[in-house]
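Listed next as structure tokens is one chain, alone, in the form predicted on its own.
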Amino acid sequence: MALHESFLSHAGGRWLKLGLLLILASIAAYAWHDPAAGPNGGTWLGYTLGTIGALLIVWLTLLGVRKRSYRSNLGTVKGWTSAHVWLGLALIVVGTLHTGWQFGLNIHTLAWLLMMLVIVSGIWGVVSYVRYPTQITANRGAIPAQEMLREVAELDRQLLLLAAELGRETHERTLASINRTRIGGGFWRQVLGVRQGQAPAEGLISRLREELNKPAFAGSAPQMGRGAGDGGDSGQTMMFMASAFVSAEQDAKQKETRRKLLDVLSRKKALVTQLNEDITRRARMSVWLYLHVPLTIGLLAALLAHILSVFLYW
């Protein structure tokens, strides 16, 4: 067995094969069955598929219970997850054939619609868990997020010390820029990845490095628009610093201090970007649950109403 076997291919794809077998058997039975009144949920095949579908729905919801049953011997969590995915996909065919394609404005169609929404949100979850963990690992490697946060704090301290050597105004503006740094944020900011007030843009840093490397570091400031920084006041702060760097008379010590300042800014920019990308990916990896779980609860309620209405009124 592979050391890093995916839950999708667990046990040699056992649950994938069972899911496909269930789909093929349902389709074959549906094609063979020819009721006089046409396919519908009230035929013997309709009841059979409906019973299988209802049992699957109830069993699939037990994955959350199994995940929290740490001492359970009823299979592994990976195995349960694999079955959850593949049998959940098979439920699309089983549940739809159960209806006999008879839809209307009633509790039965509502139950089917909720089932489909639960499955679609589950597919979103599977894609997230397959895609984002690899990206998270590639983004920050083996460095823990807490360690990166501590490094950002240390870089802020270094920025203030270096800025203090370049004058009061530079120090104050650097402090203001630090205070506007955003890591994380509200729910939608994390999910959408909208970032403002982070570290200075790479384009600005590159331009400043070019100026620093010129033999005669003097002249007018680089021409940069509002978008040169990372947005808003932070960008204006960096434009001020660029102007001060270029226009001031330089000595060797000041030039080296500004070079160090740019090195620290570059490192902070990279760290803040990594952290925010990490937060966004983690948020996107979990946001589907905010739909999947409530929809599942709604599906169970609709399924119960569907079953009761069938036995009481049909």
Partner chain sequence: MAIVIRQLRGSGNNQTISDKRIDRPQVTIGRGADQDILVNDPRVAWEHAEVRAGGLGGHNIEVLREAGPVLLNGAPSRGSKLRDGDVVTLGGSEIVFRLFEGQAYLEVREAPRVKDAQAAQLRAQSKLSLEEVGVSRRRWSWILFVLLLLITLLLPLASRFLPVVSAQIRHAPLVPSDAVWLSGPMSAAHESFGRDCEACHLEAFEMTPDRACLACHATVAHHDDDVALLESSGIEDYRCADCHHEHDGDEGLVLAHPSLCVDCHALPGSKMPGSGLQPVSDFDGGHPQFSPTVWRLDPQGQREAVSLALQPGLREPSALIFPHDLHLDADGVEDRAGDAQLLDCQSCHEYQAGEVSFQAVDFEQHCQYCHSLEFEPSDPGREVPHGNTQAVLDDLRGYYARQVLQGTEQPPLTLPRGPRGRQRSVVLDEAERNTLLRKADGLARDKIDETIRVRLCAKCHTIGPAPQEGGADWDVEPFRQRAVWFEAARFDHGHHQTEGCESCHAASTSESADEVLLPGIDDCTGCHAGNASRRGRIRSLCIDCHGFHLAGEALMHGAARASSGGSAAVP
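If the structure you just shared is the form predicted on its own, then what does the corresponding form predicted together with its partner chain look like?
What comes next is one chain alone, with no partners or other molecules.
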């Protein structure tokens, strides 16, 4: 059974059932309750729901502490996560009924809004944890990222050795390509994924291969000068090498070396693309935390102000 299934249905769905019970009990009490001033946070039910909600928020926040304390025997992290998800979802109902549908431009509604944003980002998290692990496994197999990185480095080493045999310009191009190789990248590059223009272009490789097979082009393709390109990817290198290839009058051995170079380059490109996709999937799997965690801590501040101000100006 996969991880995501086990934390959602942990202990026979105990927390799911408890969350549902809380939701139903809250709705039933709200429907039955008929306060003189209309539903609001200050009725006995309002105080009750508010207390339950505040305690839940604090407790669910403590998951962040519990999952870091590996020595703790206070339930399993899986159990805590299951409770975190289901009771957190129940909080939508508990917290919203606590408001009595009274919203305004004030810190009380701000606290509710933050709570909802935290929950929505949490739902995003659950979806991420359900969706991405299988995709990651399907993409990468069982190979760890570090191993793939080592493989890319090995291909780089082979590229440099092959290129060194093909003269200075070919080597420089190859080296520049290797130096420009970026796995992953900044926050948005990781999350949004590497765009087509940023990756070694498949189209370019096939075009180069076509040119390789057409002797008519031999000697006609121009040499690319050093530093002529500024786009910066291995595709440029390949274009240069292809033109060098078709224009060359080198012997068969050199031609064979170039073929190998192109082949290794294609393998590297495929590997880098695969690795980047892996990084993007893993970034997407955890990017929600960059909202969920700061918003949760912000919510604690708003919650403190909400509770304190309500009783300060009782």
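Numbering follows the first chain given and starts at 1. Each form is matched to the other, and the largest set of C-alpha atoms that superpose within 1.5 Å is called the rigid core. Keep in mind it's a predicted model, so treat the numbers as computed, not measured.
After superposing the rigid core, the Cα of H108 is displaced by less than 2 Å between the two forms.
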